[in-house]
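One chain comes next, on its own, written as structure tokens: the form predicted alone.
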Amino acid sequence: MSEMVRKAGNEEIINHWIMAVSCILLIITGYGFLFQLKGVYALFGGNYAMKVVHNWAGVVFIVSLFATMFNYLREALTYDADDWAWIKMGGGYLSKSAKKAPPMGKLNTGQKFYYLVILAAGIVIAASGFSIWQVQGNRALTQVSHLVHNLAFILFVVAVPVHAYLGTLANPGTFRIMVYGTVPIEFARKKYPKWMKEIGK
């Protein structure tokens, strides 16, 4: 059997799950309000009951949201000539040549920047959903707040599913780390060369 490297504790893979749960759940609720989808509101016993899913997952994420902050934050702020050079070369993605990408980190590039506006998103989503939820009488904010919300909805719909891709089928072996929080370690070093050498590994 290979020898595995550590890449994720036992709390950030809880975290990370309570965060995708939650964040499904959002997307889907938010999906038959924007859409007023009967068959979304029975799935859930009607309007209001999937409005507190909806609220209360909403708070589930933001509050998971931030717990990762801890984890990768730091990293995601952390930029050198290696990211200029994955930047230029869109990380090997729309490349047709065979051009190695530059050595990463723990995140890559691509990673830093998809943590990035998620944060970002998910704090605006939050403090728009809030304001729909909590506030009342204000009728102009709660316009603005319902298009803020619905703005970084969609942006939900269409970066979570990316993500799931390419944290799956697009790259073999590393959605194992969000069960065991493990990979082998030579996959480890194909992968994460910086980090490897980081950790002495």
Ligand code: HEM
The other form holds:
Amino acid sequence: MSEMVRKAGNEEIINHWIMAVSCILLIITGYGFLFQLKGVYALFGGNYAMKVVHNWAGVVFIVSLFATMFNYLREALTYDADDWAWIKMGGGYLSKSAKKAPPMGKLNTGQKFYYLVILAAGIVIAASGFSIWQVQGNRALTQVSHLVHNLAFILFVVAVPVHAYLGTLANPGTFRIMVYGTVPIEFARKKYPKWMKEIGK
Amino acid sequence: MTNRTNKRKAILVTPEVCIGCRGCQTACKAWNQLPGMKTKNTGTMQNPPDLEPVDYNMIRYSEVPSETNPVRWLFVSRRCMHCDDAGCMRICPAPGALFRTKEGAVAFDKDKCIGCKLCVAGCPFDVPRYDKDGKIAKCHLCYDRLAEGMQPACTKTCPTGALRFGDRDQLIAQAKQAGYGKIYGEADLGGLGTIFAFKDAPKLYGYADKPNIPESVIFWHNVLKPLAVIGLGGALAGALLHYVAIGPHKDDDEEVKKS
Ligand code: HEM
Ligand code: SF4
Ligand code: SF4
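In place of the form predicted alone, output the structure of the form predicted together with the named molecule.
Everything in the complex follows now, all chains and molecules, and the chain you saw is the first one.
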């Protein structure tokens, strides 16, 4: 057995799963609303029950999203020349042959962007959702919230599946981070050389 | 659009013959078992000031100047229009909460309503209200009475014929014969189920010249809804395609052979 490096702590892993499950519930119930899908409503125990699930899953989602700021925000706001190089080669995802990606830190450029987009869209979708849910007697505000909620929703249904694909099939060996939190040291040296240097491994 | 059959029923409102007795308001409350409500006198005879969860219909008392008199009183019935292309039905996320009766009315089922209040944002006439449980409340054209072969409580009560219920086509033909050139609601929003024989411009009676479903709702319906499906489908298809055509990521330290 090779030496393992801890990439994610237990609280980070648990929080990620809370966020993932609530997000998927929100997306499923969201489609249920959008197209009046009777089957989806039935799955959640009826019309009103599904609304309650959606609203409270929304609360859980935004709380767990805020909690991720302790884990990723600082990293996601740090950029240097290697990030530019990474963008230019598309992270190495756009060609069949192996390419050497520029050295990355704990998160690569794409992950940092993804994080910021989800953070922003998450705040927007939660704020508009709360407005539809709780604010009464303001037609214009409800109309804007409804529009914004759905715009952010479109962003989510594109970004979240891509994120899930990149975290599993597209990058064998990464998914275990969200289960055990650890990766083999050689893997880490290849994927996150700058971070490894930082922590002296 | 959705329900333009010859069977469509309507209420024809003729403000000119309304005497403002408010029998219609009372009859509606009696039939639908809606309690009374304390209101404030704000210097007008209009009461209640606007539609309420316990007031499905009301008479609007508009005071406008005329040539012969400083005040001309216009009594106009206000209630759900039972639009053929109904903004409330378009935006409602809950199946069965709003439904179209065979007479063409837009009725509701409180048990299916989730109380999201989106229909308020979708209605061009600011009609839907919410009861104390947060469920929709509005005129439903007494579809329960219609099912028993009766007419709505309000039209049944009206002593002057200011509110008349009947076949929509017939009511329109009769109003035109009586000299009303344009019938408000004849073609708007696919045809309203509450139509008006106005003598003057609709604005005078408190109605927009051209009522429209809010732009945001139309955009959401025509653009965002399809995009939500295309977006998810595209993302899943893109991931699959990438997996098949390019395959998992490789960033070996080994020599790069081809470019
Ligand atoms: C990932 C997060 C979320 C997604 C993907 C999502 C998606 C959706 C979608 C698609 C709809 C249907 C709207 C329509 O029919 O026009 C909807 C409705 C709604 N959403 Fe969200 N939403 C999310 C988060 C939230 C949050 C955080 C809240 C607030 C706590 C919220 C509250 C609502 C409300 C109130 C509605 C209206 C229907 C209802 O009352 O249940 N949503 N959402
Ligand atoms: S007037 Fe408003 S509530 Fe009535 S059918 Fe039209 S959109 Fe719906
Ligand atoms: S409040 Fe009820 S009737 Fe109105 S849009 Fe929501 S579910 Fe539909």
